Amino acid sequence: MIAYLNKINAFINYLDPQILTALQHISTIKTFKKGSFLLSMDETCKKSYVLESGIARKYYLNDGKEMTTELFFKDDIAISLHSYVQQSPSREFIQAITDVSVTVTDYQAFQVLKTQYPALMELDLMMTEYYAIWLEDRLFQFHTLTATERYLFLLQKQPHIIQYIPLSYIASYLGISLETLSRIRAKLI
């Protein structure tokens, strides 16, 4: 995954300065306090959020219970993909777990720029491919790794996660109960 992200960053670094300037004009830096929502359920995802700092999560409600589906860290793009692409109401929330700083880009303005600069169509495709690869990897992990292996994999990728993310969010993200996560953690100590 890092290799693909490096490919995207290299592509961005070689974009024409005029394109980069145009992107900067439709993007702003914004901060959200811990607990704030970048996106609420039933709200249309009209912006993309690239995390500059902090941690956010995406979750939905299932019978009133929060189910965390994604954790966002520095350089991740936080969107509800279905809502963003379809410009329809979101089934999910995106919430700041810590204070976050994000680069916010407006969906409609980006669509206009893509028509003016075909290189942005390629960038958009690369980011979509990156998300599809990430999603496929995540599904593969759910079907092939034990709960302990998923937890260890998450710790390997984001070792500081325990300091900032409530265990209930981590358990939900891993698809296990809080009690199971506690047992896993106890065995590893």
Given for the second form:
Protein chains: 2
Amino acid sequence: MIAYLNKINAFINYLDPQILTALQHISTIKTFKKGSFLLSMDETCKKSYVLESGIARKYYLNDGKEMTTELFFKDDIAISLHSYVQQSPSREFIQAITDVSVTVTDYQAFQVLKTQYPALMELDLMMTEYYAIWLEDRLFQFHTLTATERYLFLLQKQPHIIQYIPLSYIASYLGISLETLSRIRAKLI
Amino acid sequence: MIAYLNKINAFINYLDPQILTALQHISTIKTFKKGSFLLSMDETCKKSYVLESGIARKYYLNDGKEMTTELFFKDDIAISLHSYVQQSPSREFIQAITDVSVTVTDYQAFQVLKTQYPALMELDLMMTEYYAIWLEDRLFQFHTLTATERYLFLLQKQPHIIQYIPLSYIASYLGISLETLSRIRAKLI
DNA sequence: CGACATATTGAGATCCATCAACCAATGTGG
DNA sequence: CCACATTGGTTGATGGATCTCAATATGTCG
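And the form predicted together with another copy of the chain, for comparison with the form predicted alone?
Below is the whole assembly, all chains and molecules, this chain first.
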């Protein structure tokens, strides 16, 4: 998993400088205040956001309850995949948890660039593969681990998450209630 | 979701015949007997299998128990993604549930062809996106639906599954025990 | 300080897993 | 062709994990 990330980074480093310049031409830097939305439900995800600083999350509403599906840190790519890929209305929100700075890249412009530079198509494929593997792993966790095990797993793999993010977000990310998470933590001390 | 499948099919239909011929050159037809394995754990997934007839499933072992993660029917692509993409040992098995006929395509040969024909790179991307969206949807179901709801959802979306596949496979596919599934079905009648 | 968001704790209800017994259909060797 | 094993499915009893509702505590920020 990490190995594959390294492969992607290596691929980016070996990209033709001309391609990188072209990418920069269709990208801008933008900031979002804590609590504001990079993407709202029913909106089409027409931009990708690479986090430069700050933290964001992706969530949807279920019976009025917010279910967090993904947490974004530096260098993560924040999009709502189903909306981005199909250019259809999103079921998800993407929200800044702290003040956030991002590199914004336009979907349409990127599509054009991909047909121009096959290396970008390949890069897009690698990143999508990585996301799919990450999803498989998450599904595996829901399939086989108890709530406590999922929490410990998160603690071990991404200890930084716990420090900066409200427990209510973490609870729904783990697929458990806030109360259960609180009890799990109490027991572990 | 279906719309995107249509888009992929349209894309395939408009592929340069030369590309299709090249694809056929690196593919062969093969059959597997019921119960036999297209891929075993610890083996690297070096082929992709497009089902022509029959049914297959993907599963892994957890505490000695088989957890079914995916069911394959006609035209589905059976691979273990993490193993295929990273060319590393698989955690999963792919097994023929009935006698199965498949079109086998070699990973390495396909990689070469992709660099030769960018349209194939694009096709690979679209198929991976589709799989990722499917995974997101499955994760959504585990996140928000009860066992009964997940079963009803499956019944509604893929009624053919129930007819040909042992309940034990379906149970683990839904993330529940065989007994619970049996009770759910009893209540629904 | 007061107000609002965030987290903890308790009690009861619910869902689902586990263990175990049992049943039906199918297949196999003698 | 029968006896028996095997596979797939059902049903019952029980316990544990987790949810929900509700009350309380803690923190944070204007």
